[in-house]
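This document starts with one chain, in the form predicted on its own, laid out as structure tokens.
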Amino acid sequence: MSATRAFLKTKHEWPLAPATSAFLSSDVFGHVIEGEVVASASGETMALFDPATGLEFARCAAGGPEDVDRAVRSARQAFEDGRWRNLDPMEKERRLRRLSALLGQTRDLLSDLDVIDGGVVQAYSQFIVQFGIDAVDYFAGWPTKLTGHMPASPVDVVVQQVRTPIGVVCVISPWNGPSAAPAGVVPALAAGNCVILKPAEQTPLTAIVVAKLCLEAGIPPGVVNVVQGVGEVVGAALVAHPGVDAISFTGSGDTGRRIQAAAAPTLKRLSMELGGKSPQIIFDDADLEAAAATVAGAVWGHSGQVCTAGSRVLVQRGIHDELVATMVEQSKGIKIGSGFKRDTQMGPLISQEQLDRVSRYVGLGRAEGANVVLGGERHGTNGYFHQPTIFTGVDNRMTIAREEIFGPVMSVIPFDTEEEAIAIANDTEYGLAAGVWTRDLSRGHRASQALRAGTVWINTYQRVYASVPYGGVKQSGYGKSLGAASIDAFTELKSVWLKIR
């Protein structure tokens, strides 16, 4: 009996949809390259683990360099004859739309993909698939909107800048919200380029998934294709590649830079969102019930594996001790356990690993004097559970206020005055966003004028929206995805000089 089907007998209680139930009765998940469903060049495969229990689930192709150089010529190969990008632009739009209707129909599996493979719990794995499907929305009335225009040039001639598409993009996707894939890989394809989607290891199910719906919506077999396998192997040959002429990655700062010094001798396009420390301000004439409800939900949210987790927390002192205590109230009874259970409010982090590292960053917080008023420890004895937790007594030049942990930890922070608040949240080396509470207006618009952040919101925190752009600055990465930016991102400028006789 497969490892998948061994799974899905002891875990009967799954309230999986009927095409989840059929998706997952594969042995092995392959590839997708051309248009084929295929295994890995050395049979090689890895293991995929379900993060609630901490048990494998399904088996995966693990690629290497030959999958990724096979996967390369088929995308470059599309490109060059124009099956997609000389596609009648109103044609391209017909089938990106329908990609879309496709996501739509598909709601229900890929939902119960992220839940399993993930561990996100449903509300928002519901969330992460509408803003997949949102996404892919907006971004398919772009080939028909792509303008250049006429600059100003000697009367002997006409020059006209248009926007091209670039080739190849290897689009690498992060473990934190596969569904959201389609954000990634569609605005590469309304502007007309190819794409080949690098899933992370622990959550490929998705992307498999979207490449098949590609096929189905009429995008042509090679215009998207999927190679799946550890970063190290498969993500690395890909950025080496001669053949793919640029990268958008989304993940760890660390891993960032490698790419970008690998990519350096084929002087790749390089998009890269990366982590986040960011800090939410509460001033003293906040609305305390609205913040503290939504800063805790910024850092407890997908067990605080967000990039943008509001993990520093900095409170006007004459509120600190009354928001800490209506956090702490809020946030003790909060429902832990697996995300298919609907009372699940919190569900596990990623891996062993992950939840480790969690633990050691607490244990940091405590050797360094930090004060711990809610959790501090793992939840449970299966799967990768780990309490929320809440530090106050945090000085901002403590590990845990300097160092992304990607987990359900709060380091609180007091301050007196709006310039001390504005020093010590840009006091990082992040800038991927940032969160302001207050009724003052002014105030307001001062914060989020003074903030280095890619994104600051007022009175609010965490909105998406797919037509407004995103991205940080510093060493939260360069670039910026959604929006018109991300056109930008996917094309080139080129000049066109026509001699007049």
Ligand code: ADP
Given for the second form:
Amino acid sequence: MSATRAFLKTKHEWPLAPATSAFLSSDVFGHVIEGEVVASASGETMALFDPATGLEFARCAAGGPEDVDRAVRSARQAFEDGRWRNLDPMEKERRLRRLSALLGQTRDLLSDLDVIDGGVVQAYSQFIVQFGIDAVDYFAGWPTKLTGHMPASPVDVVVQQVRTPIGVVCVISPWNGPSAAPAGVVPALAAGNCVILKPAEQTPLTAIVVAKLCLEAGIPPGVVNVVQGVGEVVGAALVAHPGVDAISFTGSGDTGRRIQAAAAPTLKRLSMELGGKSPQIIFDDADLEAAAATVAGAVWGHSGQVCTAGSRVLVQRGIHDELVATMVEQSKGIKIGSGFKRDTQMGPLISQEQLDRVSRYVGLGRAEGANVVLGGERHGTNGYFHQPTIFTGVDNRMTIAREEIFGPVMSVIPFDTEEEAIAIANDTEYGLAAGVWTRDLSRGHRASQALRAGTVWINTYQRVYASVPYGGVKQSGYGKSLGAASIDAFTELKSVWLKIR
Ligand code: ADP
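Can you now output the form predicted together with the ligand? The one shown was the form predicted on its own.
Everything in the complex follows now, all chains and molecules, and the chain you saw is the first one.
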């Protein structure tokens, strides 16, 4: 019996989809290059760990420069010969719609895989899978809607301004929403590019499934490739490779900065979706009942391992105690456990390293004088669980208010006036998102204008939709994904001059 099957036999609480059992019956999960699932040229593999137990459950291909080179040559050739980019736009749309249908039929497998390697709880994995499908549905309609423009020009010429694909696009994904991969890949495809997907080393499984479904949908071999492996090896080789034209990166700020530096010699086009330290501002006229659950949920979701986690909660002083008490009351019974258990509400952190990081920040919060009013400890002794943790009495200068923790840790910061709230909210190096809770429409609009963030949610939080651009400002990155912005990001403008005789 394979290690994977032996491991899964212990997971009685979770009735795996038949497709999941079938998929997991292979011992080694490989790269997808030129339409084939292949092992690494070196034969090397890397271990995959269940975040709920810390146990190894499978092995996956560990790529190296040779595998990267093969994938780039495959994607380059596919781009140059036009097997995808020159396909009739209507036909491209048909195949992308087929991909959406296939993803829909495969949702149980994708959702299971996010639980297995990402430690994601079922409700969240289903949301992520649907988000990916929605993005494919939305972008499937783009190939027939790509238009050019005729700029003003002298009368002796006709000038066309056309949109062309960039070429080979490398999508580097994080581990906190692996099944969202289609949302990163399909906009590039809709614009006519070829893609190399580099999933995070912790969560490699769904990428293989997505690449296979692309083939089944009729997207030709070589148009979507997957290379597995650690970031410093495979990611770095892709960033340095002269055959890659653009990098679409989602991950931490430190890695983003490394990629930007490494991409300089080949002048690659970059888009960076990085971290955040997003504020949620709750004014005293807000609907507190609605706010409390959403505000806390925006920190506990996927154990806080979400870029838009609203981890700085700014509360107007008059409602501070009531709101904190409500959030503590609502959050203290949260069921923490393996995503394999149906009633789990909060799953594990992704790794021991991440658990250590969260514990270190909680220690710093205590040492710098903030008060723990909920949680504050690791949960259990197996796996990488941490209790939902609320700090009150936080000053925005404390480390827990300045640095991205990427764990279930909320910092509650009191304020008195609107001006003070906006000043605190903007006093951060990040600018991914912000939330505002108020019944005053003018105040909501004033705040949205004053907040320096890529997204502002008023009386809600963490809503995403395939047609709405998403991305940060300041140290949260640049370049927007989703909506028409993605098509702009994955195309170049070309000006064509024709002299009239
Ligand atoms: P974390 O630190 O939380 O693991 P990262 O931002 O390092 O997150 O990882 C996000 C993605 O970036 C992963 O797919 C990872 O393999 C990749 N990556 C990590 N380091 C590099 C690098 N030097 N160059 C390119 N990609 C990298």
